[in-house]
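Just one chain follows, in the form predicted alone, and it is written as structure tokens.
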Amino acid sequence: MRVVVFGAAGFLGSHLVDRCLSEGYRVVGVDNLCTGASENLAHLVNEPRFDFVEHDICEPFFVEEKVGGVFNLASPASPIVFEVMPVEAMLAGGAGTHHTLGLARRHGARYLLASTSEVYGDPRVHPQPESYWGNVNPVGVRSVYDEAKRYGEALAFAYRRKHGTNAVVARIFNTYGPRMRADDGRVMPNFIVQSLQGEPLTVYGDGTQTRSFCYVDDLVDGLFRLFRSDLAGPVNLGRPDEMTMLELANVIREETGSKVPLVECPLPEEDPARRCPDISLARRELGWNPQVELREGIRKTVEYFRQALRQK
């Protein structure tokens, strides 16, 4: 099978490319390198079953050879996006999803949309099941990402209903691991890089807000299982172990052997107080359950950033 992975040079996309190749697929990787990095795919330069195309999904994309699967992971996806790339994020979720769905429709291919837990906003239901409609401010500073993904989900289901497109939606919760950008702006790389460089860890607010963290290998396994299933979704994918930001900061200081202090910073506007997935559906229908424990995953991620910082 030939599959197309949009966002192939990104953190998640590059790991998904590796998984597809390991399963014997031919892969066309597409990325405009807006937030992705060619270094994430450098190990595939001599891989005959992989082709990379630099392209912006806000423009139509065509593949003449038969395509059996389309993965859409192309979107800026960090807090920096809210201020620096708001329009690009909206267009990726809108025009980009439209064009990638069109490709899947033309080929009769299975389509997977990588959505996000951000569609739940600052949730009033906890943990969050797929049946929860969310609590999102449609004009707030975070809305450029939240609403882009909500729109993308609606469009995927519209294609299912009108055109019979075999689309499925994955709602991804916080994921971490090698190939994250050091300047990503998300809490895991922030804490790890600051700790390794001997800088104070910037804790936003009082640090009592919670998240759940899933290691990238587990998340990609969930995506692949979902792609191979008959489900339409949406399906939550994440590790359902909730922890505060203060707890995370202390774990990372322990794993890096650092004694740097914590510095409290103002809480970003509309930052969710709690976030944790209900993954009952994924467990029941996909037989999926995250396997990598938090400290094991953090050790692997710390080693990645340690080496990356040495190469600078």
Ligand code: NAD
Given for the second form:
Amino acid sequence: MRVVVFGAAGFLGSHLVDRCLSEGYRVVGVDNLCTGASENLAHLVNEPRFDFVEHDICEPFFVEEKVGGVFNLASPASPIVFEVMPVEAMLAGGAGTHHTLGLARRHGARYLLASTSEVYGDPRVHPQPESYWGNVNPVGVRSVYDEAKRYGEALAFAYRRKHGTNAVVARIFNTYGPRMRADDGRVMPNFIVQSLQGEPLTVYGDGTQTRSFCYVDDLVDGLFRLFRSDLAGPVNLGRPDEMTMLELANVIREETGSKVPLVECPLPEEDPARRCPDISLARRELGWNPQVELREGIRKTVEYFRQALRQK
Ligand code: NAD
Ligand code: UDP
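Switching from the form predicted alone: structure of the form predicted in complex with this ligand?
So here's everything in the complex, that chain up top.
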């Protein structure tokens, strides 16, 4: 089977490409490289079952040969969205999702949309089940990302109803691991790189806000199981092990053997206070349960950044 992975040069996309190839698929990877990097796919340069196309999903994309699956992970993610690429995020989530759904419709392919826990906004229900509709400020700084993803979810369901497209929505919670960008502004690369470089860890606000972190291999396994299922979703994928940013800072200092201080920085506007997935649905319907413990995942990620910094 041939699958198309949009966002293939990104952090999650490149790991998903690896998984699809290891399952025996042919893969067409598509990316405009706005936040991704061709180095994430460099190991596939001699892989005959992989083709890369540089393309912006805001324009239609056609494949002549039969396509059995479409994964749409193409979107600026991380704080870069709010600060540098707000309009690009809305267009990728809007026109871009439309075009990728169009490709799936044309081929009668299974379609997976990478949505996000951000659709729950600053949640009033905790942990968050899929049945919760969220608490999003439609004109706040984060809305460009949240609303683009909510629009994408609505569009995927519109395609299901109107065209019978076999679409499924994954709601991904905070995920980390090798191939994250050192400078993309998310807390994992920030704290790890700061620790390794002997700089103070930038804790935003008082550090009591919580997140729940899932290692990339587990997350990709969840995406893959979801793709192979006949669910429509939305389905939460994440590791329900909630912690504060202060706790995370201490774990990273311990795992890097660093004694750097913490420095309190301003809390970003509308930063969600708590976030933790309810993954009962994925456990029950997909038999999926994240396996990698936080410290084990952090060790692998620290090793990745150590090497990346050495090569700079
Ligand atoms: P990433 O920035 O590493 O990957 C996104 C990729 O999409 C990049 O390679 C980028 O160049 C590409 N892209 C962006 N706009 C595009 C466009 N218009 N046309 C073609 N390619 C485009 O981020 P990631 O963390 O790997 O995220 C992948 C997907 O998963 C995103 O859709 C993101 O919203 C979603 N997600 C990620 C997380 C997480 O914790 N990593 C959490 C929730 C949702
Ligand atoms: N954060 C932090 N220091 C940093 C970067 C982020 O304390 O250097 C905090 C941020 O305010 C948020 C949490 O870490 O509360 C997770 O941020 P990230 O951008 O990784 O993900 P998201 O906010 O999208 O969940």
